[in-house]
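Below you'll find only one chain, the form predicted on its own, shown as structure tokens.
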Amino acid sequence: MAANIHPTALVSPSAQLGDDCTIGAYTIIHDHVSLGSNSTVEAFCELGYPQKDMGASPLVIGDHAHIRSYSLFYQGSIFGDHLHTGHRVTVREKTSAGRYFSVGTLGDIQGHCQIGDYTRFHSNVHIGQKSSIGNFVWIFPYTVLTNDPHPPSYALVGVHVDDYAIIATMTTILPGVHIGSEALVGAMSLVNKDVPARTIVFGVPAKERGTVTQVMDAEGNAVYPWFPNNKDRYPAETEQLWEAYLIARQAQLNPDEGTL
């Protein structure tokens, strides 16, 4: 079916849309995009807004996306199947994301960055150039990933977030640092130096407290790894996708970590 363009948004002839997209009112989609079938674009967006140094080089989205209100994603970037945003989102150039990828009000992606599957952004996350993040990862509100070891220069050096990590909210991650894989930030943290893989870290500046394995609930239940006790926020395959990890990463647990 054709897509149902509101009267008031303005599409340019050259752009491609998928079947059954909605575009809201006052809308605006550049030359150079395209947008995948099933996928809603609210009112006042403006998609693959120009860049004079990329050329033809499209902003493309998959399926089944939605792109909540007063958003901006200029052109020159690519976003699996089900991207979801907030309101009044900004994401420039050269931004790679997967499938799943959600991103919440207000938030800031700088470009030329990298961002896996089923990772999540709540609102107000601001990710500087150069960023790496992986997949399944967690960035919680008014978190800062930082690029420029000595400010202003073009000397940028981006965070790298594995697979699985939490960054909890109001945190500052300084250039360069590496986030392993499961690894906890806890709130209001300042790191400048590197997350080791399932280790819990905080403070100004961050340091190290344990490993995540030792967190338990109020009933004494382990709390992490989280994915087991949050797998229904997620589509079924991503439960083979887990076992799969677990496979490929039981051999690396230290002995004091123990086994899942």
Second form
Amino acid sequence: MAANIHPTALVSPSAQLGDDCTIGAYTIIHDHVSLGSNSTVEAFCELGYPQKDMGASPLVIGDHAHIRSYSLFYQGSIFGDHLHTGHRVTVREKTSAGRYFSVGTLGDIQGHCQIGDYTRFHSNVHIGQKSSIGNFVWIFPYTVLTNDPHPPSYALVGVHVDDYAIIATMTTILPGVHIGSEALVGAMSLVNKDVPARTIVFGVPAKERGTVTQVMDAEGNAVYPWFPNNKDRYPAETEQLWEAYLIARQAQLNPDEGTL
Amino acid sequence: MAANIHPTALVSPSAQLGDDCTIGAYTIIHDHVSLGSNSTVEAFCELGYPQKDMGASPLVIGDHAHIRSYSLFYQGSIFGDHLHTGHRVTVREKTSAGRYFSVGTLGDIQGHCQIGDYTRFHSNVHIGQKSSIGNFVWIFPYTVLTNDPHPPSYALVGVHVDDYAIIATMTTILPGVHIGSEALVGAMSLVNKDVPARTIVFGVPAKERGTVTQVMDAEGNAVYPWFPNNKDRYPAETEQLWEAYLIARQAQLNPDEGTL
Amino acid sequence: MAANIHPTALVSPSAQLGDDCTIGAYTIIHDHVSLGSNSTVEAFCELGYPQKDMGASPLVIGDHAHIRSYSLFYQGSIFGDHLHTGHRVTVREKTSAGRYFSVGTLGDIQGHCQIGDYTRFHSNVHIGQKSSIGNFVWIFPYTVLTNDPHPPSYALVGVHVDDYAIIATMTTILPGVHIGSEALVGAMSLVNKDVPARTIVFGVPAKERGTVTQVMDAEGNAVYPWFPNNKDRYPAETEQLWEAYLIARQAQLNPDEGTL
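Previous: the form predicted on its own; requested now: the form predicted in complex with a further copy of the same chain:
Every component of the complex follows; first up is the chain already shown.
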């Protein structure tokens, strides 16, 4: 079926819309946009915003996207299937994100960054340029990934966040910091040095406070690793990815045991 | 008089608009919206945004509302008379707020929360689900009320804020924390435990620093309780509410004196 | 050439648009707006938003402005040439800013404030009323300039920021604080007292940590003063302004040497 386009939407004739797409009222779709099938773009959105120096570089969004109202995507970025956004999201050029990426209301992705599969940002997250974020990462509201070690300068150095890491609310990560896999950064932290895998840090500046395996919930059950307790948030195939991750992690922990 | 609807506004025929309402340009009013009389909804707003699983649950807004441009309200919430908003406000489903509720520009209310009468949020406040906020509360910019003790989890525990409490700028309240009545949380605090009534706390983490009655302004006058110094911000009936609050407070302070 | 106005834009007949202006789709331009020549106002903007008590006070924007989509400017403010904004900027009444002022996405300028020439705000900066900000200032994301010493009160006291100062990410400046010229406030700081010129402060609360001249980059080169390393961000005339600033600064450092 052809796209279902609201009569007030302004859609470039050169935009490619997949089957069964819905385009909301007062939404603008510029040139150089490719939107996958079964996708919804709500009202007041702007896709393929033209950025100088980006030529004809396209905005490519996969199938089953759901882009909520007032969201803005520049040309020159690429997203896997099942992109979900909140409202008022701003995503600049040269952003690359994988499958099932989710970014909450007021998210501000400055572009020139890489984001893995199944990663989720809650509301009002700011991702500086040159950030590199793995798979299954969670970032909570009012968190900023910075990139300028000596502001203002041109020497931008991005933050790296590894798979399954969690960054809680109102946290600032300084330029070049590496957050290890499954690490937990507590709320309102200033992270100025690398965080080892599975480590808990918090504070201003953040200090190591233990390992995630020590955290118990009110019933005395282990909270981390968090994935087994949250499987139903994800499609079925993610269970295999988790098993594969665990095998790779085990190999890393026991390097003497040789290749798997 | 019938509603004054801008010709570019898209208003559902099933929406109920009170007398003398004004609906701005390019604003969308979906089904299941009831807007009280003498209300203004400015340009680029979206009211009654449909949320899955909410069926025909309505968005009910009282009389004399003033909703500023680019604001978004989901279906399934209810607001008393004299709702005032800044611009770009996002309010999700299952929010209940009383009379004279005011929320500033960029406010992000995640829904599933209760807010009392005469409460005011300044710009860019984030209210997590399951929050419970009393009457005459003030919350200042870039403050976040969180709800997840072990992110990411399903065990959301809301923050409670009692009447006349004040939370200053750039503060994070951790899940389940109870902020007592008339308490003052200083700017840039991380509040990880309950705050007694009339107590000042600040810091990362916040610590008790005295009682609000100790605070003097530059002229040596007592600043708190703040209500007597700010009466003209509120309608006349609030003075009686303050008197009633004082009587109830006194009874609480002197519990041996028996029922009032 | 006359203005290039998108057919869906709603432009007041009394608005004054300079030659070669472009007005984007679904943008609203109210009465009392004067926009300089060669300016672009993108889609979904609102200029000259009427504010009660402002009468016919105009919004005046100079030549070569570039206002990105979803931005909102109230009536009763004035901007020099080469105003540049990100998206979703909100600027209230009685804001005065000089030439080449730049404010990033989600910026929230509360009005009643003064901003100099060549000053730049990154994304999501909140400027409280009564702020006074000099020339060539840099303010980074999620920074708030507050103004209420005893919230909630009417005794607003603004923050002052001197020329060439830098305020890094996620910082709160308390009311009445004076940030000296070329000072550097580190990320995630709470600044509760004045910062001398060329001083580095950070922390909660911020403490003096040295002078900017001590900062070296990875190659051992001096980072500050930052202007000589960033000349190409600015038009040519700024070099003379920097030289003049240096002479004035020298005179201040050596007051005994008499008038220059």
